[in-house]
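Just one chain is shown here, as structure tokens, and it is the form predicted alone.
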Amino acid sequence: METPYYLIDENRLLDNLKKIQFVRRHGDARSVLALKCFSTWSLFGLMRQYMDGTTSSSLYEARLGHETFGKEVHAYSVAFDEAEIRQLRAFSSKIIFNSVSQLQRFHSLAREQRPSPEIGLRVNPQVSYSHFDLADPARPHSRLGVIDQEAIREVLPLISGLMFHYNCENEDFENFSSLLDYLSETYGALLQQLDWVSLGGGVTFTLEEYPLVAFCEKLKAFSRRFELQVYLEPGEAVITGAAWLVTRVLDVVSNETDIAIVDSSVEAHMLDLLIYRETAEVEGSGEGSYCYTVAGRSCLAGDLFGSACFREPLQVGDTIRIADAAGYTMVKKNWFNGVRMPAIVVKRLDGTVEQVKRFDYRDYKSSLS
């Protein structure tokens, strides 16, 4: 098959999904697909036999979960107009609104469709865990959620539930359970007032090691402390170990150390990782002695995946695959430098590969005008 793709695998993606329809069962919580994340449509008709629903960070994301996915749509952003929120009220289930303004300013409009969504808030609780100040959503002056808690109950009486997205990447379960047991102290007197809470993505509880059985207990008993029912909104959870970005060898040049520079690039294709100045994980690195800084193929200097070792020395034409290639790509991916868009391919439960995806000259000059 032609690289650079994306290959997608629903056996490594079946794995997370039981793990999330067991948190469902025994943690008592319902799961919505952060489409923020991951919004590859083609696997939705798997995960919705998992998963709940979706949760947006836009209209248009709101509304291709909506279209591709069913069940449970929660539509949030930053900020909304008023265009948005009519269109908005037709499909979602709930709306978030992210301050105190907005939801006194869209709270009627939203509730005129019948039958109407359910309105919630979202919370900035200053405290959170992440390893970056970027995705801190408790970074001071952060405009994400509201603080002042007398202005929350203010307005209760508008809405049903609370949103608090706190997390990100967190794979320590007692951290997880000491900021779940602040909120309870914090703001209990707020959840025992309303029906539902949203506790964000950003936890690992997919991962091997993750204690769920714990986790579930976490999340049951704070459920039936305060009689709500709980979602979790897992984007890399649902994807991480399920993915690879699958490129080929174009080159081999020196420059102090062996450089190979694949068909594809980091800023085009994998941009997270220049934005948190992380290093790819490139499959069978480390495994011999022929080391090699992995290159994009694009004009920007700093396009490199990464370094990596070999058993056998890179040959213009050999494949290097690039894991976690899933989350936080395909939603970001670009036409810099007009590379080729790497397709999208899926490897489906049966073992068959089904190329779901194919971008090419069009698409580019379409993005354009």
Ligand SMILES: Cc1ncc(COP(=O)(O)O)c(C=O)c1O
The other form holds:
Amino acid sequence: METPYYLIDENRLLDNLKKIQFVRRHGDARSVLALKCFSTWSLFGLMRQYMDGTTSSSLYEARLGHETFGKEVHAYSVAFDEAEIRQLRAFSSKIIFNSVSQLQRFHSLAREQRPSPEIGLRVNPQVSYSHFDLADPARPHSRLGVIDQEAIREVLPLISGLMFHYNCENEDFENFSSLLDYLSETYGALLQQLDWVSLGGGVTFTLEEYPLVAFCEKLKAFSRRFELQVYLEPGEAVITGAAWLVTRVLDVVSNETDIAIVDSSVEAHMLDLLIYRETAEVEGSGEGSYCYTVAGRSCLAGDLFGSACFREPLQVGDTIRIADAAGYTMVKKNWFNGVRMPAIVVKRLDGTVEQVKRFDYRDYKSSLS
Ligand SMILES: Cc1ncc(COP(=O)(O)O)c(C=O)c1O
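Now that we've seen the form predicted alone, could you pull up the form predicted together with this ligand?
Let's see the whole complex now, leading with the same chain.
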């Protein structure tokens, strides 16, 4: 198969989906896929069997969820405009506003639709778990959600639920648990009067070592206490461990260290590694003593996937696979330097391998005008 390509393995994805199903059954918590993380819709046929719908950050994401996933469509945005509400109200199950001013401006417009979407409001609980200031929704001066509880109380008759998104790559169940206790104590009086609450995404509950049963018990106790439907909005947790970026070595050069240049680019195809200053997980790395910097082919000096040591010296034409290449990766790919865009390849449950999308020069040209 011609490289580069993103490879998604449905069996690996299924492992995560089964855990999501477990949480639906034993934690009474519905899960809606965060499209901002992963919106490769040729996988939605499988995903919709295990999830309750999608959640979005824009009109286009919401529309994609409606058209390709179905089930519940949660429409959220940091800020909507009027034309967007007119479109969203026709197919959204819930419209979640980020501020009291947006809620007051648009709630009756949203409700003109029959049947009308449920209306929610995002809260900033001023507590969070995040390794990165850049991604911390409760960082100082955050614009994400309403802080003032009195203001929320005043608009309570206009809404049926609240959304909290306050975790980011939270692998610590004790922390999740104590933050949920904090929400119960702080917002209990409000939650009692509502029908649903979303706890957002950012919890790594599909990882092998995560205490899934305790997680379910915690969620169930929370929903029972306040008699409301709990939603989770997993993104990364859905797709983690299920995808690779498959590349090929184009050249090996040396500058005090050996550098393998592959037919892909961090800047164009795995941008988050640069944004968060992380290194890629190169498959087979650490197995030998032939060490290289694996580098992208864009002009950016820092276009480096990371270091890796192999059993054999690398040759031009060798394949290098970068793990965990789906979440916040495919949604951010871009045409920087005109580098050939990775195709999208799916390994189906029955083992057949299908190229579901390939890109060519016309896609590059039509991305601008
Ligand atoms: C509102 C909201 N929900 C869900 C998510 C998904 O988070 P994750 O992919 O970490 O699970 C995000 C991520 O930023 C978010 O902002």
